[in-house]
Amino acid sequence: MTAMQLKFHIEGGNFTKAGFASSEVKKYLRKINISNETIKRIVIAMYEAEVNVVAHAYEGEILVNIDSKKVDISVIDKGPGIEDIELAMKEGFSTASQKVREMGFGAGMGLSNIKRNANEFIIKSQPGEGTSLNIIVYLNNVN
């Protein structure tokens, strides 16, 4: 398998495009015959990260590196950052606006869903500057 790198720009506030990056990665992973279970974990983690950027940041970038052993996803946003990462990781905690909640987002499950679906998960945030995530899912099984 040849290593592949994909890059996506995420526009804050643009919910109509939320999910585009995870959908494109899903298509690619299917083409290279990755197991459905592993694809599901990757897509859930990516989608949650995308929605977080759309809901909370001004803009962001997702870099996806795929090789024969893993999918390594970096999500870097320019936004308000996270004041208390430990609190933000708690299921049900959300700082989403009322408008975002009315659209069906902002239930406070995003970061915990990302962590649950990743083999490795690192989050860093600087209030006033933005947040970065590193999500790794190992490709230990193929169809």
Second form
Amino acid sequence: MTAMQLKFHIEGGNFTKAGFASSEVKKYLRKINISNETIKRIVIAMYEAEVNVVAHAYEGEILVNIDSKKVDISVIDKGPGIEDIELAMKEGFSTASQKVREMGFGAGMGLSNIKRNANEFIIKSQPGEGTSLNIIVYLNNVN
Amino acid sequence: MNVKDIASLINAKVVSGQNGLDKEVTGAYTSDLLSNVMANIEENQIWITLQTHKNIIAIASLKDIAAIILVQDLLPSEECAEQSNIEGIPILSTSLNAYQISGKLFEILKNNA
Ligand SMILES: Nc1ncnc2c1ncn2[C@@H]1O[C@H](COP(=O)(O)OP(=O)(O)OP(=O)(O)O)[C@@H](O)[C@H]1O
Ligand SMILES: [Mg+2]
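Given the form predicted alone, corresponding form predicted together with the partner chain:
Time for the whole complex; same chain goes first.
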């Protein structure tokens, strides 16, 4: 398989487009015959990262690099950043606004969903500047 | 059992996504928290919720969900119904609440999956 890169721009606050990038990646992974189990994990992790940019940041870029061994997803946003990453990673912790919670976001489960479904997960943040995530899912020897 | 069979058994109104009514259903999952659904629903299940905005179709599509049932006579937003038609993911509406419809579907589907 030849290496492939997919790139997306994500607008903060625009919930009507949330999930578009994840859906494009899913379609591509289907096309190149990645196993269903692996696609499911990638889709969950990427969707949560994408929605976090929409819900919590101003704008972001998602870069997806796919080769024969792994899917490597970088999500880099400009936004308020995260003061305490350990706290943000805790299931149930959320700073989502009331409006966002009413839509059913803001359970504080997104980051743990990412961690659970990734083989490698790195999150870094500069408060006042932005947040970056690197999510890697292996394509063979899953789990 | 497909979505259409279930819609008639529970007497629900098919609001949109008619082109997906022949999809087979293996079970159901009830939750209004989107990342809880993202983590736990399985493909070919029905999602029972009170959320009516367009993002429910994005999740349904990403997770290969068979259909969505809106409780307590709720209806999808216009954008949501439109997207449901595009993706062929049916949205049904029932007068029952989440507890009642979950119980009913459990009885219908318990020997199915
Ligand atoms: N890209 C981001 N920029 C700024 N803050 C973030 C970002 N991603 C996560 N956070 C912070 O971490 C918290 C936890 O994120 P997580 O995705 O686990 O839950 P949530 O987005 O609040 O709710 P859910 O994902 O369940 O809908 C957020 O509420 C927010 O405070
Ligand atoms: Mg989140």
